[in-house]
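First comes one chain, alone, set out as structure tokens in the form predicted alone.
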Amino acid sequence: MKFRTFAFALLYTVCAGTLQAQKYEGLADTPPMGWNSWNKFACNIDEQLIRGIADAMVESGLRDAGYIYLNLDDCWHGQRDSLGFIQPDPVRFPSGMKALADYIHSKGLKMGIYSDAGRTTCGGRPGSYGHEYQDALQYAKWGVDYLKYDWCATEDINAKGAYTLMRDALRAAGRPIYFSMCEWGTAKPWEWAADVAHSWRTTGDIFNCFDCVDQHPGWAAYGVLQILDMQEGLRKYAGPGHWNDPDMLEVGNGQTVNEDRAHFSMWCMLAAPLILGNDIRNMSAETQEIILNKEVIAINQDKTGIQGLRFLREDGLEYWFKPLTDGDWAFCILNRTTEAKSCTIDWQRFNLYDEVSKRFTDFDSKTYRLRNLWTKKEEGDTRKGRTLTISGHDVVLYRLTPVKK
């Protein structure tokens, strides 16, 4: 009788979900911010680590700065029970996922979890293929708030169909869960996934390197600059509720301070999800200064929700603009080279029209105040040009605010 009752409830939930067939809105008006276990810990995760991370997110000020998602990546899985419901690894997570979610929620945070559209996850654990509705129901029961959904072991599976199926399953489960597609950009999800997921990966995995490729048989991981270049042409697809995702941050994992600052700045200019991947229990002062810079975070979280534009590449430097609310602009100069570079800014060169925001910079008729977001100093206005020196693999980042007449 209990099994019949469960089967009827599951069938009813599936049918109801099919009729609704839409993602939850209002979960991603700005890009999500949080932490994920993979970049630093890979499969070496357990409930003690995750509880410690939750504590650190509060004590370090990360939660109050906007980093609210604490996401478990691959390898939390145990086996499925006799009814097919996934269970956590009983050795690594002996208290269970509901207790862990309750602890995370008690800290004012939200809990994320990981699965895969294929038969197994990338780490060889049970995937969600054939169990999509069961897994969504289990996540809702546990109190999960975020799902990263990967793309390993998906031979002969259609990406659009697989991700739409999980979207419908999450909706049918009845709990608002942020849906992060991790399909690596193979099927060009930016062209079709705006009503399926809240964000979608645009590339393969990031690698803890600023300018290199980590080549493997049949696949590769990419450095910061390589992933940045792969975002060309995608900005028109992003916006509130649906974001391009160039993968998680490597800030604090061993690159130079200049490189970490540039990496963080460019992800903010891209309106990308800001998902940390370092050990936040043991951060340097320099790392904390970067990831807790509220003025730079505000560029990422700007409610206009428009991804930045690479306007000019010249002599190893890139000049980027990002339209912000109230007529402001973010202006970033990235030095891609390893040597310091000097440049003279003639603002009239940057009279541009942005087709996505439908806005002009109007440097010929407007004056903007300059706020350097890394030095946190006012640096005059755009009535005069200026000469800057930018260290190798570093940035200068300004907020430009119109001067009221």
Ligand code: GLA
Contents of the next structure:
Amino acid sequence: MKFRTFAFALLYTVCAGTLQAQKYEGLADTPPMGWNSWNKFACNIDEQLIRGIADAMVESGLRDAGYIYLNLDDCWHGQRDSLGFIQPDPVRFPSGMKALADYIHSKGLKMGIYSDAGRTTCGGRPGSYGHEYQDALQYAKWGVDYLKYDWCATEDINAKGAYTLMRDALRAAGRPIYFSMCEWGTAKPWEWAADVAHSWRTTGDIFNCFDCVDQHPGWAAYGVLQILDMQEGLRKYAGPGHWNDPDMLEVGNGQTVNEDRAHFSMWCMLAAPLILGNDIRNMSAETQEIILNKEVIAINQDKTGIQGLRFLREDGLEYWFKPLTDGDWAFCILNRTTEAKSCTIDWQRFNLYDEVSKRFTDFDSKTYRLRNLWTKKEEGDTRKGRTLTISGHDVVLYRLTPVKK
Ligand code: GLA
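May I ask for the structure of the form predicted together with alpha-D-galactopyranose now, the form predicted alone having been displayed?
Now the complete complex, all chains and molecules, led by this one.
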């Protein structure tokens, strides 16, 4: 009897373990990098644009710098067919999604698509509600590699249930697909979504400005600084395979070069997904220099996978640290004000212990070499303090590397 009970319990455990779906592992050891159509093109997308973007991702060097996902956002949809399978808009995507995915793959890129857990998307197109398994199958059949899953028209659906359902549907469809939750942080996904998705939006939408709020009745969109402030307290929830997502980049969409540099630097310090949102077919030299700076990207893509921390706010300046591999740190000073500011760095003031990485900067007994990642110059080491000037809405970003004794 005892043996039968034991055998039954064992069988149950094995079966339950096998049946329980899991997200695909190994797709997001570092934050995803790519491009998405929404910030620049909103609903004005078609296959010609997407093919042009694919070409530009290769020609501009973006693909080789790590930006591999080409993600279609809202409004690619047509209707469901008689069996309920979603089809693309036949006017905008006459060649179909499989052909588009093949083209994207032929360029060495991966393809992303967008849907919504509710009955309709935010742009009023068909949502996946009631069609989750069917949609996942369709995406897998087309060769999709990334799904952004939005939260409009969800009425009183439970967020954890809805996102877990889609995770299971993606798993059942059998193709490894990066799962990007876009639930705006309403149900605190950082507390429960590490096993559900590869990243989760932490806030409402980004607005293309550095320091403002775009307020509407019932909802708002937020500038770069506002989104940055909303990341407070979330860093301990992120790590390899599961990232906080403070929304897509607005770099190259009209803010000043200083602001673009600060925005990009801070998203790197946050270990955020780096999803571009500008027209990469036509970029200024300044924009290219920012988004293609490999040493800055390396801060974001560092294998340690630990989000940066804000150590100090003082006189309109913020001092951020991010632990990196091999004992390195990224150190970023952000000027939130519109005026240039000077500050004197006394390294001993930054003797900090980071609870998340369990690392200590230890400027008393360690010396670090300083490399300025935007000027690309070596700037001595931390044995001596230094005085710096940071332009308005700009950053200074260093990589600190311990000097071997
Ligand atoms: C929501 C999302 C955005 C974008 C739009 C599309 O607002 O948060 O990122 O996908 O929907 O309609």
